[in-house]
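For reference, the chain that follows is the form predicted on its own, supplied as structure tokens.
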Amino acid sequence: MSPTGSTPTSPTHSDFPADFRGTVLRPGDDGYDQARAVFNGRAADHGPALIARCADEDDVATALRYASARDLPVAVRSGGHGSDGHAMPGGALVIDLSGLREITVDPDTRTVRAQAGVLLGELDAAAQEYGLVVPSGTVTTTGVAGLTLGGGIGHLMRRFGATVDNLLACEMITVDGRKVRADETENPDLFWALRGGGGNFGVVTAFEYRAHPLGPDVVSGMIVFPGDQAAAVLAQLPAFMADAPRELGLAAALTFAPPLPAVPEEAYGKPILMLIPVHTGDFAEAEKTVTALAGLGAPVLNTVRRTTWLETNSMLDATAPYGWRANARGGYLAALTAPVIDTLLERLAASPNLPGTVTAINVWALGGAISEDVDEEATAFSRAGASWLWETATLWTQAEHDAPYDAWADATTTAMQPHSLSNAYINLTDDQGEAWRRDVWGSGAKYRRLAEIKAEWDPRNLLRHNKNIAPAGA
């Protein structure tokens, strides 16, 4: 079996432990189809053999001991938002953490503990009750577990760093069912690997984060330029962001104008460039910064305003409908150069852009805390040399659209390869094979360290339904 392959579909796991306190679902059971629904609707094409919906940490340990005794690979589902669909592979034994939703906020120490089933919208809401925020992602239905274990980027990364830069500890169940803690002093090598190495080492059941004072109000919105201005506006962004404060987060989306009331009717379906600024600093400074940003061209729409953090960090939800079919590709850029911009515009123009689909090529500005405040070797998450991040975001509902969008994603990956760094953010791209995985975490030395830690904690590679790191010596 290949490291990322599915388990055979024949076992029904009829001997699954009777003392498992959660819900056990097999094909045909009431609730099975609902339980196997994840962000990427393509995962529903092939259902798992058994879904073990855990009631608590003891259930996780029970399921892992069962799998370990039988040498069974397992898949892990928390938020289920990974575009690869690794949370629900066909024929697999799935450990479902979606019921573990407890959140505890300590406003005195500014720490937040969240169980692995918590979604970003829930994390934001709980922290905002105390005027705090944990830097995370940009879509509220994303799970904290996958986001954190892969690194975690979002609107606040330039100010506060990646999610893993604010991670204080993990509570984990090992593949043989032991409960362990990982932090800077207890199991520090494991803690290093969990900050960006994905779900390769054990099943993390809870995360402890450092939170920051923020809100409730920030300045955010969208500035929309017609497609014929896209190249000129994008070309000015590097100089603009070089002088921008850390309080400014910025994404740029090349897409096709949706038929929304705020969008001029004459723009419907045509290429546009959408800038998405999020300013979390002084409001007067925010107004100056956003005015200057809009002045990079002649926008046809500007919705930037003072609003709440909770509204801000949910404004992209509409671009990521849960359960649609998807693929995703992406990578880091050392610079946003003219050849890069030309390639991005060419790839947008080449999109199938079929009716009832969503297509975007997003470019995120890095810099600030995520690029400057944490040493590359401090965590498994790599960001060395990266000033920008590009990603494709394509979503559709019909299986017959798989082939044209997969072909477009492959061609876009090929076109961007000469401009992209070999390291990347693993959460915003589908798996691209073993050679890619050996580079994606940065240096060869980092990958070897990850492989050695994998061999210590999961020597039989039972946790292989992920962007898999082969155990050293395997």
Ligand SMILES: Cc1cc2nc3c(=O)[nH]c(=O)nc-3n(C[C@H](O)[C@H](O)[C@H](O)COP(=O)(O)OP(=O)(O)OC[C@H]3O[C@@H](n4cnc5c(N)ncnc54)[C@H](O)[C@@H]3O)c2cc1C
Second form
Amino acid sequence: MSPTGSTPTSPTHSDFPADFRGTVLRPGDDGYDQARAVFNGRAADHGPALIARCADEDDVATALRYASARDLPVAVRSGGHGSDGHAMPGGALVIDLSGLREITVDPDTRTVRAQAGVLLGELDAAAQEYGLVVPSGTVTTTGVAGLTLGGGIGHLMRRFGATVDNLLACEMITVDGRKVRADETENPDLFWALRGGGGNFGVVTAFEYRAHPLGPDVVSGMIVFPGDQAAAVLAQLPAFMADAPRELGLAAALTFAPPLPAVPEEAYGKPILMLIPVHTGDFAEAEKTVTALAGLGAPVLNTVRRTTWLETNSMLDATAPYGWRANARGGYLAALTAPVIDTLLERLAASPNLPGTVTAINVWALGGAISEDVDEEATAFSRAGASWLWETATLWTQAEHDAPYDAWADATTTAMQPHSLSNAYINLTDDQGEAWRRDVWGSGAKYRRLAEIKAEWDPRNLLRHNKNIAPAGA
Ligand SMILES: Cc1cc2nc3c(=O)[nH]c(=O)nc-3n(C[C@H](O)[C@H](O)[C@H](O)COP(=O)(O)OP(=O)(O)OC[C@H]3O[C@@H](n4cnc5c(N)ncnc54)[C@H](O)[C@@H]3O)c2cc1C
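The structure above corresponds to the form predicted on its own; please provide the structure of the form predicted together with this ligand.
Entire complex below, previous chain first.
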């Protein structure tokens, strides 16, 4: 987690505009502690100076004009899932969009407009009322805003692409308080940057997406193999996925068996490999595909079945308890080779794996629409050369466990570095510093373009609590 420590003298912002219609919360106010609680519990170690909980877009403009006039950096909170805790930094002035929750689905044009405070579970539920889906992420409490601005990957990415590949427009408030729209024809450079460049360019208040017909039923679940089969099963995945249809999404989680009723007792706490297939095509084809997947080893548990999309896209919620302490690392792989698999298994074995904690190393199969249908230059989000994505997902509750888990995450990053590409998905790793940021969007040319767009829209870098792009020429 990047530093979120309090500034030495946090201003009280006693002159914050009286015509702000939402709620203004300062330390000591009723509701302040609830408002500053975000997914990563480490953010709660420090409190922001003021949380401006916006009632509408005009409030966002009011807060930004106030900050702009005083040259104050602002933090932006939408769903609060950002692993760096950039949404609630110590001492900061926070623009909180969690009250902006409107969703409009147009079944005729198959488009969905979602305000920035919408969570993925709400987006899914609203779209499914019309038999539609917007491809997004895999945990329902994640916010659409941060996820979309960074890229957006999930069970449907091989079929429909990343979330940004389905983004049609953004409504944004500029740092000096103007409302603008960005799409393919209006402010196209800004629209390019908003599709993966993170929260660098303005405060986005609403997103418009292309939706796809899906469900209500799909085929999904978990296939669990004992740890001693993990290497052999993982080694077969590249060939399996090379022939797999785009309708198959697949994640492989290396983790320790949780003490759940469905898990055989003798496996509790032992290393396991969990395959998480989601098949959204023909049911007979799905059955053949997942049967073949289970046949890559001798599973001890197989929960794959026909179920709803809404159940499917919330099945990982149990692995992500809100408010626990977290760090996150990840990267892209060109191939899932034997040395990569060895390294992943070694890193799982090296995990502190303390009682009452969650540790997983997840590997996501890319390919299909996310890899093949969109040119690398078409969006700021980078996917060039990536066939797989690895990520650590580690959660604990005690502050004294920060050090062992951070050391493990650092060592895992170092061990995976020779295997990982220099580009990466910005949302599934904590910020790794300036040199990392220069590569993460895929090329020097893309970074320069982002820096030029940043200079145009946020020349004083007021939006700096993020995977920050320094304005060109600054
Ligand atoms: C448990 C868990 C599961 C996840 N699963 C997935 C997944 O399946 N797929 C995936 O792609 N990602 C996933 N992520 C990563 C997720 O995409 C990022 O954490 C994302 O930043 C969350 O967005 P948010 O709005 O909830 O977060 P916030 O913490 O509110 O925002 C994160 C950052 O985004 C910027 N930002 C947010 N809103 C705005 C806005 N309206 N305007 C301008 N800038 C803004 C700010 O810089 C902010 O600090 C997961 C994260 C967690 C913790």
